[in-house]
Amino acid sequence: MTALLLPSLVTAVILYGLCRRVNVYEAFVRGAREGLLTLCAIAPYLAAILTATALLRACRAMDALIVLLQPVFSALGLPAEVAGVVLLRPLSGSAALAAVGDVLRACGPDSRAGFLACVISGAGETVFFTASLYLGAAGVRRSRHALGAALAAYACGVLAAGILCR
């Protein structure tokens, strides 16, 4: 059944634009390179976060600041191990999720840690990994009140989180 989706809907839009008697095709082409370009304005954007994440992981910068940060998450009552989720989520959520892997392994799914980490993997958002496309696709130049508003909304999340996952 979930099978038919796909070709019914892509049916459904073709058909809707033959009765409405556009060009399904040409505005096809149109859409598609005009994806091409916006890929083309975001991949430096997008290069340069993915970049930033993986020297974080890959010079342990980010393990010393996981240390360094665990007396303010025993002091807001979360556990240390979730230190690494909370701290890679808003850049990028592949990264987040190999942390949430690691919190897993190492407390297992059913300690307090391995669910708040997948509660704040799942609930998160990629601030700057978001911010960094659709700003950078709009041409946004100024994002200081934009990154943090959305920041301190993540840090709001988290600690929702963190008293909810109790």
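This is a predicted model, so every value here is computed, not measured. By rigid core we mean the largest C-alpha set that fits within 1.5 Å across both forms. Numbering follows the first chain given and starts at 1. Compared with the form predicted together with the partner chain:
- After superposing the rigid core, the C-alpha of V13 moves by 2 Å or more between the two forms.
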Second form
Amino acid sequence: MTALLLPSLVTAVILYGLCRRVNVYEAFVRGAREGLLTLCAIAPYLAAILTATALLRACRAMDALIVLLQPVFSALGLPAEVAGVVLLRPLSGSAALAAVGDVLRACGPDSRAGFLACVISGAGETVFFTASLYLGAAGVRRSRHALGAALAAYACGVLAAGILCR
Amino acid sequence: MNIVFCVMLLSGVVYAATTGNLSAAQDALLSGAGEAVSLCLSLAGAYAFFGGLLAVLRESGAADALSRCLRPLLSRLLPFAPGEEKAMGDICINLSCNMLGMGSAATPAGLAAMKTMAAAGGNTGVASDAMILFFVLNSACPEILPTTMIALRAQHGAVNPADIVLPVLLSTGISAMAGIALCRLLVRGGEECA
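Which structure goes with the form predicted together with the partner chain, now that we have seen the form predicted on its own?
What follows is the whole complex; the chain from before opens it.
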């Protein structure tokens, strides 16, 4: 199914371009150049955010924060085991994936904690990474309430998941 | 972002110093930026490819046609400032790719849309209302099939690995609606934060 998606998409795009008498090759090269230039423009932002993330993970500050906040999670009706997943998801996709793996191993994939960890990780997004990409590409220096709103929306999603998965 | 970055770095260093973990901190500081560079290299191919495909879509008018179809919905959802609606084609592609779980196709379109909107506002370096809401939608976007999680659940022997689909959809839906509501409340003139 997914293997079919991209090839058929490419075929459709090329055929449509040909019908509209677009120089497909030239357009593709222009777009590829633009994509690569965008990537160069955002690379420094990524360097900054990934350095900060790597530091927080390596010095175990995240682990301490997770232990510290576990009672808060219990109070909110979320199993304490998912605290790591919830806190890591906005920071780093790979770290959150590892945390989900830990929960699945410890509690099993069909326990409430295991199920919830998967839902939260599937529903969440690496907010800080996305912020550095999107705001960086647009050259935004004053992001106003962007980060706050995105994190609040994420928190709502997590709480909703907690209520939905009883 | 300035505050976030400084808090992350300072608290990391202070915590490492108090727990005597400074050598790990040093390694992380030296490798973090390298990680970013190798990530960019691994992304470069996808960006070039999808950027190229997007340009064909744009120049053949398909992006315009798509945005005409979704215009009523999107212009109600995103508080466009004059000129920003030029980004609508890219926004449509970005949101639909996101829902289909094609992140590597969604991001180049999303970044192009952000650039267009920034240019429409004169590249002032201040995020507009539409730019903020678009970013929030990208960080709380419903994904129809969370394939990574389903695969991970299957690998751990879940009875029914795909049973997370509906809860994921519902909680991202709620998260997206919360984000939209918040941005609506905080339209230009509201308080600034972060």
